[in-house]
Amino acid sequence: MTDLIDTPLTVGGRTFTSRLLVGTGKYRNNQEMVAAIAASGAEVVTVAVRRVDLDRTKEEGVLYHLDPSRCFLLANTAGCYTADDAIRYARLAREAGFNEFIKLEVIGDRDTLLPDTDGLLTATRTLAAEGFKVMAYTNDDLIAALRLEEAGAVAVMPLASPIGSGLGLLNPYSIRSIKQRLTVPVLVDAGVGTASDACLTMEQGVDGILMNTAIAEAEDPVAMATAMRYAVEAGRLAFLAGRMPRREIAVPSSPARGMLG
């Protein structure tokens, strides 16, 4: 048993139990998506407004299979390459009945899918002024993260590595620096490939992880979603526990004094 007590994840005044957020893209079928989301234990589920049919009555659509009373639907602006596009689709999401939260993406390069920082800042300022609670996807850049917080983002979401790459956490130092300097929640988004990546990422002290491809493209998405659920919990607990210091010499686990001759 442990006496460690964690606080719940709170973003923009909304509190969640799970620190794992999941997406809805790339699944083989909707049934697999629903089963994987359930296995992940995630409460927040993202939906790409530009890529899905917003008619909730169509059985073949993603939204038909997502119950807003059981999961918190987070609209995102995936596929937007300009601030104007991202702003337009955020407004469309609100008109379509989504809540005031928006996961903001403004992509700057079609090959790497890396974010456009200038576009993100412009869109964040505009949407925050309109009452949106912006969760901004960005590079693992401290200055960009600080500027997004100043612009009104309720959460900043630096990447672990490029979208869909599965390369895992490439720069732990940058992620730790962002978390240490910001006052809003820091949620790592993109690049996590497997459970060990998720655990290592959470050990940096971040508030949560958003993932999609790592689960959807696994050979068994439901099993991977389960693994991710426990990896996020384990990484969080390890961070709270505080790891032993790294040393360049061996230190015996038992004291040398008092040994029998």
The other form holds:
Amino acid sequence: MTDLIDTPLTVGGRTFTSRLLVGTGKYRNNQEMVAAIAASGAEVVTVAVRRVDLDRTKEEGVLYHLDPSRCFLLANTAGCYTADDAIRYARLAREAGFNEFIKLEVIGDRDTLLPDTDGLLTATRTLAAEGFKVMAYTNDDLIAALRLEEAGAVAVMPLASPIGSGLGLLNPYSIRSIKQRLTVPVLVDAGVGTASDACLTMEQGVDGILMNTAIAEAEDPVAMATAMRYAVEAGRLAFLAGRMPRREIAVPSSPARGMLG
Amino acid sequence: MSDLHLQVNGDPRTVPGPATLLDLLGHLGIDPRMVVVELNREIVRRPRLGEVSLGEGDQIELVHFVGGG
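Now show me the form predicted in complex with its partner chain, since the one above was the form predicted on its own.
Expanding to the full complex; the earlier chain stays at the top.
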């Protein structure tokens, strides 16, 4: 239904079928992860780069469970605290041979996992020069977002609230201002907790949402993934539809004329 | 013929030498298509794994994709 009204999401020259992007972490088991991703309708699926466990190789590699021909693998640099580390992880991810996209994270603080924008800018410049398509996870800060776009990011990914917090969209104004000023797609990444958060976020006019914990930690991840799919579509359609103005007074919906004398 | 003492993913490993990176993966039972290999912080591309010989004290990282957000 959405595709009759909406245009598809295009990032870095690639067109994607869904405006919902999902992570693959923290699921109780791989079967639940696969079922939830299918229910979400997401095409872009994020993965992390980690050492192979030399004793138990087969069970933890996500590619034993995900079919790379049916989803678009977006590697992240989660867990990196410096630009150099993030660049190293990005290069390793690209060498896996799927695509040149990277979800760039440079974390600045262990308690909040808030991004280090200085490190992000350094890493974005280096990786963009090496041909990477950088999707930069950043604060809900307009100036940082503008700088990342200038540095060559193909998408800017401001947070709704801290990673894994489920606090929802804390600053709709910041997200709107980022969307209004950037040319590249704005994908909100992190912080949504339930479907209304996703819907409200999409109603700000952003191009998409990436989420992981809200689905993986739901009591029923497949049901929540389905709810998120509808919420993202509903929020997008509501944005495109254009909401009515807010008024401080009531305006009757039924005619004032024709009342009995 | 002598043993090579390596650091693989941060842990000490001993393999019979001489050996290439491909030999090391075979020794560890790892499918080379499923990992990316770093030797002393330089990525070694898959087609070259059988050409690169290991040296005493080499540091090797074997990484792959895991679940993440």
